[in-house]
Each structure stands twice: as structure tokens, then as C-alpha cells.
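Below you'll find only one chain, the form predicted alone, shown as C-alpha cells.
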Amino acid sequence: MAQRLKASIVGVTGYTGLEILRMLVAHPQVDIAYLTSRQNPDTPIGELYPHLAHLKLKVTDTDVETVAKKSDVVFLALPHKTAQDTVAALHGKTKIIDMSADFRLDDVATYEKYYATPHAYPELLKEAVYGAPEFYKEKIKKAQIVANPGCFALLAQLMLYPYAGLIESVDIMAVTGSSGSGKSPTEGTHHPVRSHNMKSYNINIHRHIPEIIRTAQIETKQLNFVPTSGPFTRGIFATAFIRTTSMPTKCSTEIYKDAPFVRICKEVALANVVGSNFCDIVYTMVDENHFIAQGVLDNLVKGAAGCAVQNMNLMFGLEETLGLSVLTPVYP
């Protein structure tokens, strides 16, 4: 058996950080070394979260140089822009799993256009590895910074992959749960509001589009993307119409024969998902250049965690399914 790995979470209490102490505590090769915090300094996760007060693990402010001595690897729950210095005072030290959208973007352009501030590491884009497991698993086990992907961009990104070169224009509608907001309620993002609502938002100007034109191998302006709050707490529901200049020379099942976590399906339904590290998809031919995709996932488990998880594997030479293919979705 391989020698079990030190994991340290750095930001783990809000929901994409207890996300991945969930599946690390499962892991069956993962130990771990530091859960902190700067807000919750010295206190047991239990106190914080009832949920898990079985655990005896502390939450502490310890300085990422110590938590980068004792770490196989670091998974970063920051917000985006305050994981840059993170990810720089580690690099070198340890492996690195950023859960920001700092490192996703190889450009530096695209990424102050999208995030609005300046990025402080450039240098540091080159080394980073999208984290997309279905298109980068090469690449993801020899990578010492791994940039997970967007929820939104990580669906789009597997629905629209094998008309990746062919398409002509493709719109697409995608219902995120209020989980997605984060732990924080704001006057659009809190629960109340949202459990009898739906209202989009960022149309067209998402800053998770340039990761699905990157992937789909198509511009800005061939795509319409209308995210939008739906009115429960985990989840995606996305469809997707897409024209096409020709007809796919590969079926989607032979696409993702080796991907784990992709399935293809007759239909789709959150409730198939949610709790798990499944993607289901189902495509529809109306004719010969125009489909329908439709896709769900776990905006907190394949869309962060979940993915994060299958990446480490991936990274340390573990089986990519450890400690994942036994979170079956929940069900009802």
C-alpha cells in the first residue's frame, strides 16, 4: 500500500473547505495535518460545526511555511485574489491544490478583465495545470500547482467538449443552487430570497467564461451563457443548444470511456447527483448541426471537493476514484 498522505486545508470553513475536509476524512490514504483558519484560530471543528463534532481536529492559524512542512499537499479554500500570495509562499514546498480562479487562466489579460485586479504572479501562470481530470490527466500527475475549475465552466466545459473544433454558435441556460454563493448571505444570494426564486445574472460577462471557450475551442462571441439562482442549495442544471459546422466523428461514450465520473445518460436530474463526484450528461441530435446537451453536477462536490480530490489522486499515483466512488449521490 502506498505511504498515506498529509493533507492540510488552508480556509476550511466555509463550504467549499468543510466540502473537502468531507471527502479527506473518507480518504482512505489521507491523514490530516493542518485545518486553518484566520477567523477561527484555536478552536475545535466541532464547535464551529456540529456537523462535525465526531472529529477531533482543531482549527488553527498556523503560518503556511509550517503547514507546507508537514503537507504532501495543500488544498487552498481562499477567495479569489487573496489565494495569489498563498500559492507563491508555498510553491516549492509542497503540492498545491488552489480552489481560486488565481491560477486558472494562462493569460494574464483575460484574467484582470475577468477579476478586475491586477495579478501579482505571472510567472507563476505558466506552471499552474488546469484541473479538469477528462481533458488534463497527463499533465495533473506530474503538476506541483493544480488550479481547480469553476463549477459553471467545469459542466460547460464536459458538455460541450466533443463538439470541441465544430461549433458554430452554442447558448447555453445554467440553474446554480445557493450553495454556490458562498457561506456569506448577501441581499441576492441569501437562502430566503432564493428558495422561491430564480433571477440571472452576469449575462454574457461570467468570469467563468474563458475557461469554457478555451475547452469548446470557439470565441466569446459564439457564446451566450445565462447563469441563473434556482431555488435549492446544491447543484447545476445546465442545457445547451449547439449549432455545428459538421457532424461529430466520435460519440460522446467513446469520448469519456475513460472518465470515471462522467456519465452518460437517457436523462438528467440533480437528484442523481447531489452528494457525489458525477457528471451526467445527455445529448440530443435534432439534426445534423443541432444538438441538445443538458448536464448536472454537485456544485460542491465535482464542481469543487469532489474534483479537487480526484486531482490528488491523480498527482500522488492513486487510483483516481479513491475515496470518491464511494460517495454515491443522496437519494431522495
Given for the second form:
Number of protein chains: 4
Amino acid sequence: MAQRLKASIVGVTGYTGLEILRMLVAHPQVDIAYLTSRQNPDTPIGELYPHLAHLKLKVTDTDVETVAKKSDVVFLALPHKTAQDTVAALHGKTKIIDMSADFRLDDVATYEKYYATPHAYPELLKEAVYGAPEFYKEKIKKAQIVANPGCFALLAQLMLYPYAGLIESVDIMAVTGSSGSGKSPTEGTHHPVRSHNMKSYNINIHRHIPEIIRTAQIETKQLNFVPTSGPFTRGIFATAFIRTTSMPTKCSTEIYKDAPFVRICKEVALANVVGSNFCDIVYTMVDENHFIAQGVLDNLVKGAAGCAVQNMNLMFGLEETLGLSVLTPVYP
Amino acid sequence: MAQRLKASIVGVTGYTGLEILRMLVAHPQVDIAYLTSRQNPDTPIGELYPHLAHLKLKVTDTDVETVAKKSDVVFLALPHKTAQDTVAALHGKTKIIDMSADFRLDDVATYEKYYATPHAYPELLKEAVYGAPEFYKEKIKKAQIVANPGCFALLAQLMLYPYAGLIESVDIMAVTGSSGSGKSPTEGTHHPVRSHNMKSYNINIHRHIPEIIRTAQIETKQLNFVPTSGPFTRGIFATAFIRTTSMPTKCSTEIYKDAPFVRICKEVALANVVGSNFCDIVYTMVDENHFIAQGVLDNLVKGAAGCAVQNMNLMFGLEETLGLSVLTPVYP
Amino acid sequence: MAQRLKASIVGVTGYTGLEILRMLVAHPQVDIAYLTSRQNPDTPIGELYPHLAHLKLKVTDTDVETVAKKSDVVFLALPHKTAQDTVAALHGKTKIIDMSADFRLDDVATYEKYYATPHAYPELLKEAVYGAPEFYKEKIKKAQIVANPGCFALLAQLMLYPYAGLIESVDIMAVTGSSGSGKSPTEGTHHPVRSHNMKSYNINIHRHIPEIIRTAQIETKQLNFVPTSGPFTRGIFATAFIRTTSMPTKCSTEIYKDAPFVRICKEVALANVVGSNFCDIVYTMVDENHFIAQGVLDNLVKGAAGCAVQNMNLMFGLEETLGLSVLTPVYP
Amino acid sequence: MAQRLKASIVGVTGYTGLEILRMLVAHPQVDIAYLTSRQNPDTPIGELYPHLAHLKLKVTDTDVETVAKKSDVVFLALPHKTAQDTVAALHGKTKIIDMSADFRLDDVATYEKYYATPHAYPELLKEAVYGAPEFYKEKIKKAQIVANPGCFALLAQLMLYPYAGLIESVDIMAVTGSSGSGKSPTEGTHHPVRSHNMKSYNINIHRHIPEIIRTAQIETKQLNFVPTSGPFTRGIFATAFIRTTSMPTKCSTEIYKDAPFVRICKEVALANVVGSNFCDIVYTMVDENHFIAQGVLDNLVKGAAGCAVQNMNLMFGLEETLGLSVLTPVYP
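Show the same protein again, this time as the form predicted together with a further copy of the same chain rather than the form predicted alone.
Every component of the complex follows; first up is the chain already shown.
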């Protein structure tokens, strides 16, 4: 049996941090080193989150250098911009899986345009590996810094990749659950309305666009992206209308044959992936230059924490599915 | 045809204010005079609330004296304490229907205990009439100030009244929708959790308790009241376990025979009243001293705006059901 | 004041029939003549549907000829095929508003292809008027038979009409609430899964397609239509990606200036129309040949019963909005 | 490392069967022997349930004798009455965990009264052990047949047990999610209404009552039990008003100190247990003879499949929490 990993979560009290913790508790090779949060020094996690009352774990305000010393891997669940400085502080001291957007884009100008903030560490950008295991497995295995993909972005990339290089245009309508908005209440997540509402936002300006177009090998103007909030808690349901210059030569089941969490299906349903690390995709050919792709994933799992743990497994030479294959979709 | 009424809503932008407006739009004898809000001077209501984009109405920050001059009746949808001063300012100048708690209790000490704020107008308290049309119809007809009941409180009173004077003890478990928390997002109304949660709060200290015990003719210690938040938008579903000293002598259908919005049923279901002014109640006898009552109403309609319009009808000699009977429950 | 109308609903016990009844109760010029249902002879409607317990109305199994004699207008809320015979039986004896699909398509072959059943009354097809008031107001005014549009179909038509004749291709993703599936429980409406699910069905073969393409002036192959079930009760939220040969010359607000229930908005949200007869639409130009349209309506109101009552108003020379403008969206 | 168990699920295609499978997939010491279903001979489970498409498991119609031969333990997820015969057929050939009600009650007459069917195996009734690990741990360890408790019943027992022998009367109002109704669509689980409804059923005649009163040491007439359906998928939220003859002498944390899945809390919330095997309980003292208990559990986990796996662990000398402690509540 391989040596056990010591893992820490910096910023554990947000939904992404909590979900990483849920994954790590299910992981047979991981021990928790630190759970940190600026706001909650030295509090049993069960006091902050009673659903975790059984865990004998404390949230602390430990400085990241100390965290790094005792950790084989640190998951950063921090807002963008804050994450930058923390990655820089940890760099070289431990392996890092950054859940923020700060190291997802390899181009500083694009980052600064979409996130409206300077990027202080362009040299680290070059070193960071984009954490989509389906596309960059070998790089991830050797990475010191992994930038975990955006939830919409990973789903769209998995859907579009079989057409990469052939796409003339693509129109995506993607509906997300409310957990994607994080733990802070806002007008958009106010239950009296959200419970039976649908509403689009950030049409064609959403921050996940540069991640998508890079993998799809298209320019911004070839993509319409309509993110939409839906009346459910977990998951994204995306529909893409794809026009291509020619038929893809390789079929999707072949492309994803080594991707244990991508299931190519006859039809997809959001409820089939909730709670699990699966991404289900169905492709329908309209005609030889025209396709409809539909995909679903749990935004907090495959769209965040599950993908991060999958990356961790790769970074440490563990079985890619370890600790994740036990998480069967919670159905119904 | 009677002369048309000019009605204003002070504090229109909260859920109660909006719902009064929905009722008044359906009322055949009412014209809107003013819709006011401190926060939104001089804005078309459709800009604040796009679901009202078709209404050619403006929200203004008009002072209440001006409002009073042009209004036969003013609905005050303000927070408690603020409402006090406004009622005092309007008193004698127009008829007032106050949606706040400020004039519901006839006892200053009780008010100050439950609302933790002084009552500056004890003399107005004496003049205000408690706006439960099922119990105080004649007084409401002559009232200048009507204090509209709390949503939990009205439901519980309607359920318990047939046992008033006979109650040894009563235990109530009441589940409310998220619209009862108002339009401001809070942790308790955050959709990711609220969508599938139930949680009790303010057990035995809820502010509606003094309204309930007065009508039920009991003391606080004879009541357990467990308010609970539920994963739906509109409505309250209440279950009361009632122990009595003897059988009631009058049956509930008889007691409510002149109450057009109370329906004594064989069973109740929340979905049967949503959007309407109905309160459905079922009584089950366990044994001759022991009863189970269950009741439902839409907290924003019979529990607030609908009851207010019913009071308005009474205050102006209109048919009690006018403008309300057209609001069939929205089913499904 | 105009003479009051006597209206009947044949097949009142389905969701469409119930919703027509809700509308008619709110209508100031209508009296109910008959409510019929094969399954429930001679039952107070409140026994079948306790939310209607206050109505002193009976459901009967009256034959349609008798219904016709006492009715100025009959709403048929029957399954397709059954509706055909009933329309034929009633024709010439009363005005008919048919909620089924049987008289929506002017082409027998298309009907028979999509509905897999013969059409026995091709001559009546020619006489029936398609009940989209926004496009056929004058014809509806004179019609004896109005075929009320499909819910998806009307929404798509309202969204696409400003581009009619200019459309190269259009891709529609439309999410519908569970009430669209009717009152009979099925696997697709089973709450444990539906409550947090999204799933597409009948992609590019949905029966509303021929209604859509006729108005949009396109052929089937120019349209992709992805109907999708969503986890809410009422409403449809549709997104259309439209490619055109040129810019439309007339703007949508101009096109719909006489359509009292079409609101051209800056953004649309499902919750803004629930319970009401409004259809909200927003148009976004991507470039001069490429547009995104988004639209919402309540499938049971503007998508069925509300549109039917709007048609009734037109057929009898009443104000188009009569009885409908009092139905403000139920928000939240 | 202990030898691995071979487990089978008879009747895998219902919600309980599926949930046992979810638990077993997460269990480090279990291999699946057979998954059986009468309706679906020889079908990959992923065809029946696409959320399980990744599992290389077949559903077969294997006879139970063959199942028994290859299984250390068989979970029976069958309807009551059918379960009886299957338990009899398997008895002595393998260990059995029966999810039905057939062996929960030790008294034939009570069984026959509540389930309206004869009990054909009274001698097996005596042998079966009631599978509430918190009360019968030692017996379960030695049992050949374990009768897994009803979901409402286990929750109520866990709430009431600290008062057993002292209870004068208890009134319970318990709200359950729709998954408790099973996988077959019915009127009560029809999404258009269930999504925002609450409704009680089987008041004081629910079949779980005899399980509850046995543990609480009361007679039927001392209990009011109001089961209620709520608008969510998973979980039960129960409130009990308890009157006692005296104060309990032992505190609940002491009573449950060896119960790893019972968490005595300061307050309970349904969302805190969903997906997990926890039962959270809070006790509030009103006065020395009067208490309010509130409890929550996931009806499919602690209320069914999770409790069953906990029983399996005990029956085979495994750590009680094995395979269950990795299932952190799915929050949010």
C-alpha cells in the first residue's frame, strides 16, 4: 500500500472547500492536515457546519507556510486574485491544486481582460498545468501547480473536444444550479424566486469563455455562450449546437476511452450525475456538418472538487479513480 | 355602482407591498393613488420589478401627508417601529391598514417584550382594530386603523377559535414558505440549502404567540409553537394537537358560516390555497378531549395582502369578497 | 355593458380545463354554463378538486349537443383525435375554442405525419382559424372554430416572427415545467427525480414543429428544436439562436405594439410571467446576421388557457384583455 | 484484512435496492454477487438506470436458492408479503436482511391487522431480529434474519427511546420526502403538485405505529402520529411533543454514546443528513414533564439502506461504520 497523503484545504468554508473535504473523507489514502479559513480561527468544523458534526476536525487560521510544511498537497479554495498570492507563497513548498481562475489561462492579457485585475505572477502561469485530466493527463502527473478548470468550462470542453479544429460555430445554452453561486446569499439565489425561475446572465461575456475556446480551437466570435441559472441546487445541463467544416474522424467513445469519468450516453439527464464525478455526454448528428451535443455534470464534483481529487490522484501516481469511484450518483 | 376608492401602498417594494398591489389590480373598485418607497424615488415599477412592466405606475418617495390627502385608504407595508410613526402621522387623515406588528397587540408591555422596542403611541393602540375579519367584522367596518394579523397568527387563530375557552394545552408545528422571510436574501433563504431543507426557529418565542393566545384564550405556557421553514415559496401548513377540558358545543362549519374565505375540509393540502385568499382547515377528533387541527393558507394572501383587502372591503362597505373571489387558487 | 357570455368547458378535469376555469372565474362578462367530464358524472367540482371547493359548480357528463344549446362558446380541453369528432359535432351550433392539436395545422398530411392518426374532417380544417391573436386577430374575430396554439409553438412563433422570411437557420432550446405533461402521473413527472432533473425529449420530432416553421417561414431542416423538461411546475423558458440572411427592417416593439400580452424586455425571467398571460421576449444582436432571442410564458396561461380566453374576447367583440389583465404574475 | 463478503440484492430496481447498491459500492469489504429483479432478466443495470452506466453489473432473474449459494448475505428489497416467502426460502442458506415489514413485528395479530394479510411464518418471526442497531446490537450480531426498520419508525424510536417507560402521551408530526413513496409514479408524487405541496395521510393508522409504540413502551392510544408528505426528495423531519410522568434520569448523549450515527445536536436541519447515515436529534425541555424532540434522517439511508449495511457490518463482525462513514452528507 502506497504511503498516505497529507492534504490541506485552504478556504475550507466555501462550497468548493466543503466538497473537497467530502471527497477527501471518502478517499482511502488521504489524511487531512489542515483546514483553514480566515474568518474562523480555531473552531471545530461541526460548529460552523453541523452536517460535519461527526468529524473531529478543526478549522484554523494557520499561515500557509506552516500548512505547506505539513502537507503533501494543498487545495486552494480562495477567490481569484487572493489565490494568486497564495499560490506564489506556497510555490516550491508543496504541490498545489488551485480552484480559482488565477492560473487557468496561459495568457496574461486574456486573464486581465476577463477578470479585470492584474496578474502578478506571469512566470507561474507558465508553470501551472490546466487541470483537465481528459486532455492533460501526462502534464498533470508532473505538475507542481494545477489550475482546476471552471465548471461550465470543463463541461463545454468535454462536449466540444471531439470537434476541435473542425468547428465553424457553436451556440451553447447551459443551465446551472444555485450551488454554483457559492455560499453567500444574493438576490439571484434568493429562494422565493430562484425556486421556480430561470434567467440567463453574462451572455457572451462569461469568464469561462477563454477556457472553452482554447480547447475547441475557435475564436470568441465563433461561440455564443448563454449561461443560465436554474431552479435546482447541483449540476449543469448544457446543450451545444455545433456547425463544423467536416465530419470528425474519430468517434467520441474512442476519444474518451481512457477517461474513466466521461460517459458517452444515448441520452443525458441531470439527475444521473448528481453527487458523483461523472460527466455524461450525448452527441446527435443533425447532418454531416451539424451536431447537437448535450452534457451534464455536478458543478461541485466533476466541475470542481471531484476533478481536483482526480488531479491529486494523478499528481501522486495513484489510481485516477481512487476515492472517487465509490461516489455513486445520489439517485434519486 | 359605488364610488371608486383611491388606495395607496406605502412601502410597495417588499413582498407584502407587491402582493397588495396584485390584489388591488384585480379589484374592480380601486384605483391606485400612490406607490411609495424610500429607496426608489420616481421609478417606473416595471424597472424595479419587471414582472410588473405592463403597469403604467411609478414608485415615488412622496411624503405620507401628501399620500393621505389623495387616498381613501393607505396600506402600510413597513417594518415594525417605522410603521408606528407613520400610522401616527396619517391618523385622522385617511383610513389605514397597517401590515406591521405595531398595532396588533393591545398591551404595550407585551408588545415591548416581544418586539424589544418601545411603543410610542399607546393611545393609538386602543383605537386600532385587529384585522381578523372572522372575529372582528363589525369593529373593522368602523375602524380608522386596522392592524393586519401576522400570517402564522391568523392561521393559528382560525384553527383554534372553535376551542377558545376550552383549551388545556395546544402544540403547534407550522411550516412556512420562504416568501415569509421577505425580499432580502439571508442565509435561511439561500436556495442551495433551502431548496431541500426543513428547520425550526424561534420555538416558543415567536412574535406571533401573543396574537394566538389572546384569541385561543390561553396563557403562553399552555402553548408550544414550533415555527419551521420549509422548501417552498408560498404558504403555511400548520398542525395543532389540542387538548380540551370538554367538547366544543358549536361545530366549526357553523362558527365559520359567515366567513367566505374559511373552508372547513375533509383534508387540507397546501397546494389548494396558493395564490388565493382561502384558509382551509380540517378537524379530527382523537377522543372527546383531544383533537388534531390542520390548516393551510397562502402567507402572502390570506396571511397578509388578501386579508388586508378583505379588511378594506369591510371598512368601505363593499362586498367582503370583492376583488378576492376572482383569485382562484393557482393550481397546480 | 355588453351581454354576458355563457361559456362551457368540455373536459374540465385536466390541467388545461382547470386553468380555463380559473380564467373564466376572473372574467367579468362570463357565466359558466357546463363543466363536463366523461369520467365524473354529476360531481361537485370541489369533490374532484378541493382547491375549488368554494365554487358551487358541478361536473357533468352532459352530451355536447346539450352543452352547445346553452353555450355561446365551448372550450374543448380534450385529447387530440377525440377533439376532432367533438368539434364536428358542435360545429355550427356554438363557437368553439379547441385546445387540442386537431385543427392547428392546415395540411392534413402534416397532421397525420406528426400525430399518427387520420384527420376525418379536412373541410373543417379549412374553416378553423389558428388562435395566435398576435398574428391572426382579424380572422379570430370572425372565427367559428379557433384552434388554440401549442404552448412551445406559440412561444417560438412569438420569438421568431420578427425574423420571418429572413431566417437561414434557427436552433431552439426550450425548457418546460411539469404541468405541461398534464395531470396523469408518469415516470417523467415523478417527483423524486423530476425535482432536480433536466432532460431533453423528442428532439427535432416534437409535434409543435409544424406550427413553428409555418410562422417562421422556414423548412423543417432549418430548425433544431430541443424540448427539455425542467424542475419547476409552470412555464417555458426558450432560447433561440437565429441566423438570418439580413437584418430585420422592423423592430420587435413596433411589431408587437398592438399585442397587449407581449412584453419586449431587456432581459427575461421565468418567474416574471408565472400565473399571468404575458409572454416576455428579449432580443440580443450578436452581429447583423446572427441573433439570440429568449422568451418566457406560463404554459398553462399564455400557452393555453389565457390565450384561449384572449381568443374568446376577440370572437365576441370584447376588450382583448378583459378578465386577463387582472391576473398579475404571481410573484414571488 | 478480513475476508471479503459476497452480497446480493434481491429486488434491486426499487429505490431501496438502488440505495443498498450505492452503499455497497462504497464498502471496502463487499463484492456484489447477484442483483436480481423479476421484471428485468439479464440486463446491464446501466440500461435500466443510466446513472449506473459505469458499473459492469447485470440484473438477472436468478432464483433465490442460487443467489443464496453464492452469497454471504442477501438484502431483500421486496414488497411485504412477497418478502415472507423469500425469507422462508432463503432461511438457513444465507444471512438475510429483509427491508420489508414482514418480520418487523413480533406479534402475528398486529402484523395482520396493520398489513391486512396473513403471516405464513410465525415461527420465523420469533427468530428474526429487529434491525435497530442502537437498541439490539448484540442480537443483530448473532442474527440470521434481520428485519430492517421502517423509516418513520426508526426515526421516531430514536427520538422517543430516552423517554421509554415514562411517556404519558406523544404527538408526532413527521414530514417525508417523495422518495419514500418508491419508484412508481402516483398522484401523490406527481411533480406539478408535489413540488409545492404538503399533505398529511394515514393519520393514526400508519403501519409504522406498532414499531414505534413497542420501543416507546406506550399503547396506541397514547400516540398521535401525523405522517405528512413534503416537497423534497430525501429525508424525514419529525417533531414530537412528549408528555412524561417524570424527568428521564439518563441524558440522551449518554444513551447514544455508542451509536456512531446518532448525533445529539443543538438544532436539527434536514439538509444536514441528506445522503448520509446520520440521524440528528435535538431535545428541548418545556418543563419537567414536557419535552419537544426533533429528528431528521435520510429515509433511503439511515431509514433504509444505510441502516441495513450497518446491520450487515454487525452481523459479520466488521466495524459498525465501515463503508458508511465515507458517506458524508451531501451538502448543499
